[in-house]
Structure formats: structure tokens, C-alpha cells
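In C-alpha cells, one chain follows: the form predicted alone.
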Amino acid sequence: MITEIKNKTLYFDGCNTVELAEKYGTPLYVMSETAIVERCREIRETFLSKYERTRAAYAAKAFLTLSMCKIIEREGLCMDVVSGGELYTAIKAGFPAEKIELNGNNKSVEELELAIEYGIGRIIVDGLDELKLIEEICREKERKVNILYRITPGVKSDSHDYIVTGKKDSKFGIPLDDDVIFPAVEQAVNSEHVNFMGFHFHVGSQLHNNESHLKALETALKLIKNTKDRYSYVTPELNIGGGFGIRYTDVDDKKPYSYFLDPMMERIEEFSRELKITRPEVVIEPGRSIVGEAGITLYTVGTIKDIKGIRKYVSVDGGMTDNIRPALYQAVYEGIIANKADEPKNEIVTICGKCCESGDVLIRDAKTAEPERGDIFAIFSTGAYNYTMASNYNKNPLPAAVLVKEGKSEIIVKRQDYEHMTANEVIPEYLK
């Protein structure tokens, strides 16, 4: 068990969380290497080893540090990045460039140049004018790059609208109108500067039902067939994205990877036999599902305000600056007072942050033991989109992050201090 209670205290991957808070301070991101590795190995067992010609590219946007790059490399996965900063981080960590793919709906010229100079494995083209930019850069640098087209499959997923990406009205992907997609395909097929590998789709995030994946797959397969019929060109690759949901609360019906991947692989193989083509290499992009439940965040309880008959607010020393998800799209979490982990949860409280926003609430109506100033509060399943979305709002420094494994801990991100936070600020001479 990654999470357990011993001597009235919450332990995470063998580490006493109260001692972690004392040693490293709070707020503190805590990532379990054991949990990350378990998910990577589930991907290998149920997908990579089960099916030939498959790849899994970790979606770095979920959680990316130099140390995370080393874990992903060691576990044999590829890397999906969406910015120059993520690409730079992966390269700085020594991650193999040929195992990196670059996504993103608005890649800058500088980002494309960086990707082509590094010699990354794939660029996922997201717009009609992007191919022209890539061709110009490749021509200038005398390079050739592998590309896929990200398509908009036009399916609706059962998730918050902010993290649904496959519907037609989306900033992501190329629409599938015949007069839009086919000229783009023809241009890529005939280009001297790119190798056109195929198509990519992503239908959304935090999904517990495979219907939208399967509907999007049918759209992509139809496009593969039409490309073959129109241009006598068999695309060698299909990227089916990620979005596999995790458990945040008991309401979440978490499914194994096989629930999503097996029916899609069966359909792709059936389609390939019918069309008498070699089955495309299939790529997935899991992110949240690898790191989401592998992380917790530790806070120190401060002010407690009991508004009789209305609500008891328990303030912690972090908030929307280290976890924007509840304020951004009403994400729901569970938590526990780590130093009172086995005490009866007789209190109903609202865990709120210290930012000057009424919406800075982390958990509403949480059942806890009686809270007191100085308690350590742990929120579960914060491994994805917490560290990577953190901000300095109200000039709050970014938290530290530690990696834990079997009772040992190592710092992987130093805590930001005030000097570092203001290092890039400059006072013009006339204001001095």
C-alpha cells in the first residue's frame, strides 16, 4: 500500500508525512516513485508488451521535472511535450530526442526550430499554417522531420468542458471538412521536407468511459482509409491520445488501461485486416493516469473560523497558487489531517487557501478529525496538474517537491524564495 496509517500518522510510500513536513516545510508536493513505476509497468504489461509496434509517450504537462524525465526514460516510455520549456527540460535531463514528440495548438517558430535542431521523433501538427513553417525551417536547416496531423474528431466526452478537446468547436486539431483536411494531407504526403506518419486525436481528460475514444477511433480509421483511396498512401502511425481517468474521490470509477486500449486495438487490427494493410503503429499519451494518484500535497493548518450555523473554514498555508484546479474547474479532492489520521472524522469543514480570493477553496465540506492550528493536512491525488500549474499569485513562493520511495525522501524541486521570485524584475532608472 502506498498510503497507510501507522501510530496515528499518515505514511506515504513508507514516509512519515508529518516528518516530511517538518523536514522540508509546507506547502509540499510529495511524489511516490513506487506509484509512478507501478503505472508505467501496467502500461508495459497491458499495452507495450501485449501488442507489437506500440509506443507510450508520457504527457509531460501533467508533471515534469528533471527527475521525472529520468524515471520515464528508465521505465522505457517516450515523452510528449507541448512547449519549448518542456522540450528544453527533457533535453537538459538527457532524455533521448528521438523519443520526444511535440504537441501544441500554437507552436512558435522558436519552438519548432528547437525541436528540429534537437532532432525530436515527431511533431504533431495542429494547424494548417504550421506545416508551411516546418517546411521552411527544415529547408533552411537541411533537415527532414516526422509529422502527424492532430485531427478534431467531433466527439463529446463526459468530462468538464475545460478539459474536453475532441469536439468540433475546439482550439485543438484540424477540422475534418473535406476541403480542409484533404488538401493538407496531400501537401504533407508530397512534401520533400517531412515524413507524413499519420493522424493523432485526443478526446479529453479524466475520462472513465471509453465511448468517446471508440467514436473518435472510427473517425480516424475512416480518414486512414480515405487517405489510402485518394492518394494510394498508407499512413504508418496512429496516435490515440490519453485522457484515462484516475481516482480523486469515491465517486470516480477508475478503469484499468486495458478497458480503454483493448477494444481500440481489436478494432484497429480488424480494420487493418479488412483493408489488407499493415496495422499502423499505435501510440498513446498517458499523463495524469501515471502521476495523479502518485502525489499528495502537505499543508500546515493556520487560522480556523467557525461561523456558527454556516461553515467552519480551516485555512492552510497554500491554496490556489499550488492547486488551481478546484477554482478553475471545480475539481474535487479528499484529504486527511496527517497527524490525526486514525481519529474519528466528526467535523465538517471547508479547507481554504490563503489567497485573496473567495474562490480559493481546496475542499468543501470535508469530513475530518477536529482541526487545530499547526496540524498537517494532506490532500490526495495531487500529482497531476498541481506543480505544473502553480503560480506566484499574491507573491506566494512556489512549493518544494520531494520524491519518496520505500521510506526514503529526496528533494527534486527546491522551494522558491522571495529573492528568486523577484529575480527578473527591473526598476527603470527614472523610478530610482
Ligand SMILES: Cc1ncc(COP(=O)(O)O)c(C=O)c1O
The other form holds:
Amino acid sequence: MITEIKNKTLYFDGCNTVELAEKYGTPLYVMSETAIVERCREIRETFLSKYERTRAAYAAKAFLTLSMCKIIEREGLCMDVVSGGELYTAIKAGFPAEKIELNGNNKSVEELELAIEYGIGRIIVDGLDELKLIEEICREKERKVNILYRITPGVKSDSHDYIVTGKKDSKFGIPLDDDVIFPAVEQAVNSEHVNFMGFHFHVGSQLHNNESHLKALETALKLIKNTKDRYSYVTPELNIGGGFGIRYTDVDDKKPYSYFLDPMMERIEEFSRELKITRPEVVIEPGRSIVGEAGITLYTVGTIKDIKGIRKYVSVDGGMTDNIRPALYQAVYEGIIANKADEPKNEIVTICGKCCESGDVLIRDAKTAEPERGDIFAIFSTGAYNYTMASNYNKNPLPAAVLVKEGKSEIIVKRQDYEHMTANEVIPEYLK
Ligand SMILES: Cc1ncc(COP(=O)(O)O)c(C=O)c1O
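Having seen the form predicted alone, the form predicted in complex with the named molecule:
So here's everything in the complex, that chain up top.
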């Protein structure tokens, strides 16, 4: 069990969370290596070892630090990055370039150049104009790069609108109109500068049913068939994205990877037999499902305001700066007073942050023990899209992050200080 209650206190991966808060300060991101490794193991056992010619590229946007790159490499996964900064982080950590894939709907020339210079494994191309840029760079540098096309499969997934990416009205991917997709495919098939590996789709995030994945898969398979029929070209790879949901609260009906992947693999194998082609190598891009439940955030409780008959506000020393998800898309979390973990939860309170926004609320109507200034409040399942989305709003420094494993803790991101936060700021001469 990653989460336990011992001596009235919350323990996470064997560490006393109150001691962690004392040692490293708050707000504090705490990542469990055991939990991350466990999810990677599930991917290996139920996908990578079960099916030949498969890869899993961890979607770095969910949580990325140098140490995380080391864990992902050690666990045998590839890496999906979406910016020069993510790419740089992976390379700086010594992650093998050929195991990196670059996604993104608006890659800059500099980012593409960097990716091609590093010799990364794949670029997932978002449109014909991007292909032309890549061809120019490859011509200049006398390099050849593997590419896939990200398609917009035109399916609507059952998740918040902001994390649904596969619908037709989307900034991601290439629309599937014949006069858009086929000229792009033709150009890629005939290009001297790229190896055209195939198609990629990603339907959305935090999904608990496989309908949109299966629908998008049919669209991709049709495209593979059309590419073969029109250009006598069999695409050797298919990337089916990530999006596998996790448990934030009891409402979330979390499924194992196999629930999503087995039916898709069955269908891809059947399709390949029918078309008499070698089954394409299948790639997945899980992010949230690897790290989401592996993280908690620790805060210190400050001001408590009891507005009689209305609501009790319990303010913590972080908020939307370290977890924007509740404000951005009404994400729901659960939490506990870590130093009163075994006390009855008789109070209903609103856990809010310290930013100057009324929307800076982390949990509405949380059931807790009686809160007091100085308590340590822990929020669960904050491992994905928290640290990576953090900001300096109100000039709040970014929190530290620690990696915990079986009772031991190591700092993996130092707390930002005021000096560091203002280091890039410059006062023009005339204002001095
Ligand atoms: C292209 C792509 N791949 C993978 C992911 C990871 O999704 P998730 O974290 O839901 O697994 C995303 C998330 O937005 C994405 O855009």
C-alpha cells in the first residue's frame, strides 16, 4: 500500500508525510517511485511483453524532471516530448535520443532543428507545412528523420472539453478531408528526407471507457488501407496515444491498461490479417496513468474563515500556482489532514489557495477532521499535470519536489527562491 495511516499520521510510500513537510517545507510535491515503477511494470507485463513490436512512450508533459527521465529509461519506456524544453530535459538526463518522439501542434523551426540534430526517434507531424519545414532542415543537415502524421480522428471522448483532443474541431492533428490528408500522405511517402512510419492519434485524457479509442482506431485503420491502395505503401507503425484514466475520487472508474489495449490490439491484428500485411508496430503514449496517483501535495494550513451558515474556508500555503487543474477545468480532488489522519471527518470545508483569485479553490466541500492553523493538508493524485503546469502567479515560488521510496526521501527539484524567480528580470537604464 502506497498510502497508509500509522500513529494518527499519513504515510506515503513508507514516509511520514508530516516529517517530510517539516524537512522540506510546504507546498511540497511528493512522488512515489514505487507507484511509478508499478505502473511501468503493468505496461510491460500487459502490453510490451504480451505483444511483440510494441513501444510505450511516457508522455513527459504529465510530470518531467531529470530524475523522472532516469526512472523512465530504467523501466524500459520511450519518451514523448512536446517542446524544446522537454526535449532538452530528456537529453540533459542522458535519455537516448532515438527513444524520444516529438509531438506538438506548433513546433518552432528551432525545436525541429534541435530534434533533428539530436537524432530523435520520431517526429509526430501535425500538418503538411510542418513536413515541408522538416524536409528543408533535413536537406540542409543531410539527415533523414522518421515521421508519423497525427490525424484528427473526429471522435468526441467522454472527458472535460479542455482535455478532449480527437474531435474534428481541434487544433491538434491533420483533418481527414481527402484533399488535405492525401496530398500530405503522398508527399511523405515520396519524400527523400523522411521515413514515413504511419499515423498517430490521441483522443483525449482521463478516459474511463474505450469507445473513442476504438472509434479512432477504425478511422486510422481505414487510412492505412487507403494509403496502401492509393500509394502501394504499407505504414510500419501506428501510435494510438494515451488518455487512460486514473482515480482522483470514488467517482472515477479506473480501468487496467488491458481494458483499453487488448481490444485495440485484437482489432489491429485482425485488420492486418485481412489486409495481408505485417501488423504495424503499435505505440502508446501514457502520461497521467503512470504518475497521477503516484503523487501527493503537502500544504500547511493557514487562515481559517468560518462564514456562519455559508462555508468554512481553510487556506493553504499553495493553490492554483501548484495545481491549476481545479481552476482550469473543475478537476475534483480528495485530501486529508495528514497529522490527524485517523480522526473522524466531521467537518465540511473548502480548501482554498493563497492566490488573489476567488477561483483559487483546490477542493470544494472536503470532509475533514477539525482543521487548525499549522496542520499539514495532503491532496491525493496530484502527480500528473500539477508540477508541470505550475506558475509563479502572485510571485509565489515553485514548490520543491521529493521522490520517496519505501521510507526514504530524496529531493528531485529544489524549492525556487525569490532571487531565482527574479533572476531573468532587467531594469532598463532610464528606470534605474
Ligand atoms: C499527443 C499526446 N499523447 C499523450 C498524451 C498523454 O495523455 P495522458 O496523460 O492522458 O495519458 C497527451 C496529453 O495531452 C497528448 O496530447
